[in-house]
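Read the single chain below, which is given as structure tokens and is the form predicted alone.
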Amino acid sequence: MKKTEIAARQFFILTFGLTVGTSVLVTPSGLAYVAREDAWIASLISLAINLLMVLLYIIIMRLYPGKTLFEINELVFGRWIGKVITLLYLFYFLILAGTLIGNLGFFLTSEILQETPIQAVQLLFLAAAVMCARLGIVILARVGELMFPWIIFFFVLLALALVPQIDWNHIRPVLEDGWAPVLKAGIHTSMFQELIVMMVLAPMVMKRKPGETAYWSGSLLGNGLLSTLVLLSVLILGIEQTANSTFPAFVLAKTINIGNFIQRLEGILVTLWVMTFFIKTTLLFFSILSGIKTVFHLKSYHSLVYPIAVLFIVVAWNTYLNSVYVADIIQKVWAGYSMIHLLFIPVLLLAAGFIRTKLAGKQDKNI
């Protein structure tokens, strides 16, 4: 249990499902409701925007092997500064952890389980989430590769049950509009992925190069899943129906239907997304804990497990009012306030890291 290291291939699972997360279920209805019938091509935009995010982090780690984003906080900005950029990242972590909280609950029973109170769903999640903390990251690692099978079988049988439903006609014409909505909706969902979260656990792969090309390829793949899903739903449920549900996805599985004998599929996508959720949720609770220990400078982060998942509880509850609420907040207010920490703030970090290494170099020259 006092292991630390993980294998590349856990790193690329653990990527994968912190990129699919939540966004399986809602990222259609975003991009259909700004691009239109281009959602595709805004979602091929935000997996490419997410691919050159993962490559700024990469390069950010190579000026600091074996450090994590906290650790290079304080190193780039010193001591004091950085621990303010660290706590600025760690609110972001804990606002994002309970508000996917405050969504599963909201989901599920309204959707599923609709005589269920939704702290009871809530509560029972989370018990989970706080045994996986105790265990370790190498525990999840190990959940993660028992998941991945299944999230890609559940996946790829959802697809193919879809096909026959296909109307090519749902995405005419193209580009309708211009560029401008396109790259707008692009933009703005690449901001939802969050993974610079992964580059709290970079340090702990076994090697450095597979490390990066699991990183690489977990984004890639799981930003390859969503804008497969993105695609299937609008050509299937048509740029309306798309738009305005609230859950997309889940209404796209409801519709198959072949021979009147395999239908009512949905539980397919249900156990996918719980499965990606997990993985992201419980990323984010060792995030924060990784965070405070660095900060505080803590031997271990055992004892904080439980008040932080008491945190998580409490900003679940306030911050998941309503879905209304929730989608205001996401169309005008998350995308900015995540750039900041995923865009803006490893920008700076690269800069200082690239300044610092040509003033060390022409210093050894000066000697």
The other form holds:
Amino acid sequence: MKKTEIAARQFFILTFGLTVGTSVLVTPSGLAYVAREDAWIASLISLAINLLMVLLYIIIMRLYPGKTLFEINELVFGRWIGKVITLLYLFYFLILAGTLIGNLGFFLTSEILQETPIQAVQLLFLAAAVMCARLGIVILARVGELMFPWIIFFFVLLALALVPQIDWNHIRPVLEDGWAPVLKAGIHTSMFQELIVMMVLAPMVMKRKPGETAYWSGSLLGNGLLSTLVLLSVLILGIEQTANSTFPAFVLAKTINIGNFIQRLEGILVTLWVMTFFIKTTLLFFSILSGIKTVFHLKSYHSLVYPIAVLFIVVAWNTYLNSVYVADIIQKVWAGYSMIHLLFIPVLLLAAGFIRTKLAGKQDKNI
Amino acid sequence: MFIFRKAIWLLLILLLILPGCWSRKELNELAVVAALGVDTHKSGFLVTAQVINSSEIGKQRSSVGATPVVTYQAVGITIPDALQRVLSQAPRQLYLSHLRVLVLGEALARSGISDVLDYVSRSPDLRTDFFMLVAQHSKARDVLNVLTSFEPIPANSLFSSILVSHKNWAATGMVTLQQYITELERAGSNPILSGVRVIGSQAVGYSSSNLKKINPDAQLQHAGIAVFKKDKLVGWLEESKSKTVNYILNEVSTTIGYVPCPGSENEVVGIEIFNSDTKMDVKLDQRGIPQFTAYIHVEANLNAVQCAIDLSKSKNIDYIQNQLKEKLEVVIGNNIRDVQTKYGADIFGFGEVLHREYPKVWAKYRNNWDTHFKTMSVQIKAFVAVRHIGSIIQPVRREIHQR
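Let me have the form predicted together with its partner chain next, following on from the form predicted alone.
Complete assembly follows, chain above in first position.
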């Protein structure tokens, strides 16, 4: 069989989808709660942190070209510790994917499909993800290519429709309480884009150099979109409503009213969100499958697609008890837990990688 | 395998044509609520729902008898509790997404409306684009029980008359839920709502006989602006003060006024203000006390000249400009001072201006802003430009005198 390969352009779109997925709905709320009028500065800080993390991942990948995150784990930490760390990642991805599906169900059933059973929404969505997982990553990449122009089109449409309502007074005064809350909110938010997932897929990109460019530019565009949305939320809803809404972006889309004629465009936002959401969940699905494949040396992961899908649903139903519980976990636990996987282990990988190459270099000289 | 494939294809094709919505609600199962009224009651809330009688609306020829809307009332501990009890009277399920106005009874407004706000912003059924009104000196129920001519649905009549009169008359406020909540939750501002009252005989307003007269016995009228301190109604502003509020909040688009003619206090020149732009500013004096200034830029036309002023002379236009400028500065200044001393509620948002410009100074005042607001000095600076004088030059009065 031919080696699966994706183009740098497709990689760019997937990175973008991963960054935007889910965050687009909820990010403004947490940011506005902590950083108040400066939520938009905080989101720019989050953007910068995300780019730094991507830089870190790119450096690691340069040390081990052509290897996925899981293979690097085993190379750096040795076979057994490496496998344990990979399993930690897999658990992280699993919880993440499960919560995402829980989030999807909760959002759709609380705001739009109020009487539809949450299970129906989640199962339907999962069916699409399963189908995509069975067909392979190349298909997801192509789906992404089909969706991307629509995502951008819808977003630009929304943003333009919101412009007339902007009230610049909402973001003043700037930096009233200094940098502390802004930095805190920014660091906290930067832990929700999970760009490390792309390290699993990066080796599939045909050419290395454009792949790296796609990696950082994809996350730049995605985070840029998020920052724009945060800014618009604060400019239009004001901090009080942004912070006190369960789904601020949805509230934002509801306020669109151009000449009492173009109204109720919230459906567009939901479409945009579901599309990026699909990319994100399916990417996590693939990462988990390929992780299990690496750890247990399987030839193919196809037999695992259904069991993992069932696990997603189990996790979704058991983590998303209610939105308050999840918000509480996200505020208190999740950022720290994410940071271990997004920052701490990669830094270890990098350090270990450098030491190894140094040692290898010395050995070369000795010979 | 082949049959399996065929079955799949069949299912897929059926999927294209057969699916519906899980929780579909057809129009003939719904009672579309156009207006909701909330009043206090000794056991919770008295909720009045004005429901569109859809079979009466669609008719080409006016039918005798049935009214275009029906109101249902019920009492409940919470608003949804009361709405549920409405179902015992109504044949259909209440549908709230197309709500146009939410009317609050004065007694409820005085005792605080935060519980109502919580329900209306929490419920995903309700959009945030309806207007909120306070029923002046009456219950919301009484307002919703008046039938209106012209617009068969009273809620629509209220809705569009708010839009129209807000655009053309500075004394009508237009406040949506979203604006109210933003003003409410900020430390440096207090919210307002516009008022509505029933004029004429309420007893007749109930019945469709109200619609059969050329001059209806009962009508709905906008009644100034209701001042809130946090979520509690503290008083009403009459016409001139309501105008002041809208000028300061920069909500004036067109309005009508008048100024005295030169040399005579009783004769006036009518003025149409067609453009108004207000900017608020704050400076600190030597002792660090904030001094507020509102800059009002106004463009006006003359629309009724009831004296013999010589309009061919540009110094007379200057005179009118100055008169209008002085009038705006004096009247608006006095009205603001009245609101300051009488209510101590910063409905103009001066506190927010201070917050934006001098966050450090604001920190000193923030906890007790309403008290400090009473002592703040507010200057009004008006800039007036008279643009058009209409289709004739000299006043008719002057023409008569000359002949």
